[in-house]
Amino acid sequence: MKKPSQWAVLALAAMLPLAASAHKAFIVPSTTVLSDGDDAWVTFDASVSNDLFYFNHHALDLDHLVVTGPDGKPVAAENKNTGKWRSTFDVHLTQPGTYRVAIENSGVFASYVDAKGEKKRWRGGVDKLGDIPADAKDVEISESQSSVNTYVTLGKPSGGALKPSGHGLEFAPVTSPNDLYAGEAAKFRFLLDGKPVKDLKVTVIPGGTRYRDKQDETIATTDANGEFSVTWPAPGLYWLSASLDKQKPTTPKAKERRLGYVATLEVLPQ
């Protein structure tokens, strides 16, 4: 059997955020908030795991790693390495402000019946749709987009790296993702292709699931402005996720589009 491509595995992880047994993709920074300094570095781990923020399933591929600096421009990741259970890389924070670190994936799934009457499945990039045989019958195409994110800030938070692109399912924080404190409410927003998403279910799960029988998830629902709030019960790392299916596709001939977003957020003590 052909090994699933990385984007396919990531898409699956992002599309099943509510399942207690589902594998969860995440990026974990060594620290999220740093004081102003001349030589600030952060190390990141990227993995898909059975337990939040532990490495026991497989590493996330770094081919589609995107780091955005406070000025909204790309920043190079350094010392990249992919092992069995996790990938690692470093980011040199040379500008004050907030950085977005993400692995972004998109692709197409298809099923069809070939000339011999056999049902086939196919996956690949949008630019490879021509690989599906011209004489294929009962072709069904679905589009998938997903991202795994985290955020770090050097000095004061800023918004340049958080500016929405207007494409896909995007997280548009009202409260800075690096200004979160236990016992305080934080407000966030989700957009779909630049417009607020109403009635989107957002799941928030604290780390340490390895040591408890329940996920202890909190589920919030976005309002008409795409906004929702979370009051953090305790300090620590949290996994935030949201997904949409049966959306209008952007790929020609696709039947639907599925989208997913996950992020690792750190909540600090008061």
The other form holds:
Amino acid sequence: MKKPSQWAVLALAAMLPLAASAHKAFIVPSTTVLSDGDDAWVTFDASVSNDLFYFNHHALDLDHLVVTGPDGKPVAAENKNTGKWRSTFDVHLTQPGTYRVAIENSGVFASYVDAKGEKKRWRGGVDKLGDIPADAKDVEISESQSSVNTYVTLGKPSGGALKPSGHGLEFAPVTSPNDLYAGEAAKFRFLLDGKPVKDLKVTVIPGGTRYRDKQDETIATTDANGEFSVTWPAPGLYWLSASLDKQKPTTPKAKERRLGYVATLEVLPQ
Amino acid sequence: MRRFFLITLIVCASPVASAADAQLTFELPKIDVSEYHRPYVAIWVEREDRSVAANLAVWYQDKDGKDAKSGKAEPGTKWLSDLRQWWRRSGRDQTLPIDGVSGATRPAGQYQLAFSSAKAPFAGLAAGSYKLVVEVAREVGGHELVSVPFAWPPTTPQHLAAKGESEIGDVKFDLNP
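Form predicted alone done; form predicted together with the partner chain now:
Entire complex below, previous chain first.
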């Protein structure tokens, strides 16, 4: 079997933010609340690591980086670079409001036995499923959709970049993700293909895990409206994640669909 | 003596003297550090729900600064969000400069701001409970917020005070009916 390319490994890591491995994918912004109207820039680090928010496992591939501006339109990232442990890029904020910065991955995984009786693994886009040989046996296909997110706001928070597309597992904040303060509760919502997800477990872990013994995670559960709330114990960066499996796939050839969402959120002091 | 009281009473009761006034005195303490920058200051009146009833002062670097290394111009508005409570409650809704409110940063020292119910912003202030809030953020330094609860309009002379611990010194808020 051909050794998977480094990029395939990285993409896989990005696709499975909550997979059995302890690896956590994240994008960390240099700042989240900006007041500089004339020439505002934010620089970002994107990595897959064991610890929050340090770079010690893989750089996160930027091929599927999507930056959405306050008007809902894509914004080009600049100065992209991928190093050993992290990727970096800059975003020039030219209009006021909230920006969503995300690495979105989707695809299908297949395992099958080919005509020679050899067990094969394959991954690719839904549109490339035809690449699996017609004479393959024991074909098992699963679909995966995931995103690694963060948010930054120039001026007043806005909702244009946060509008759900109706596809996949989406975060629909009630409280702006850039209006978070220690000691206050924030309310968010999760949608699956545009509909509220009930009983979804949402894990929240504060950054700085290197300097403490425990993960200190809290787990919230969404209600019938897909909503949950988090009361931030202290200022800092937090990693929020949720995942779903055994969902109805978008392609009938797949057996199931797995979905993941992670976000880096900054909580400010009072 | 009795006569003096009587006169005072008459003056207070006359409609001409009915304008209440408020005087804020606060101190930006001298801080002995090798790299000192004049602090950013925001002063506002907060309602009980923490919304902003009036912006009283915003001191920031209102002209472009220059990065020491690159020589590139850098707008002083870049650091306004360091006044993080003010930025959240009001700043992000404003367009700077704010006429009659914003101005340049000032050195350490004692400052006085006087307000009257006859003039904006106190002229439009509905009767109720408020907080006067002073927030200070200093580049490569600290951040502090001090608040003084008060009732408006005052029915008797009030001498309210609070004290900061690091970036703000004594704060006095004197109200007269």
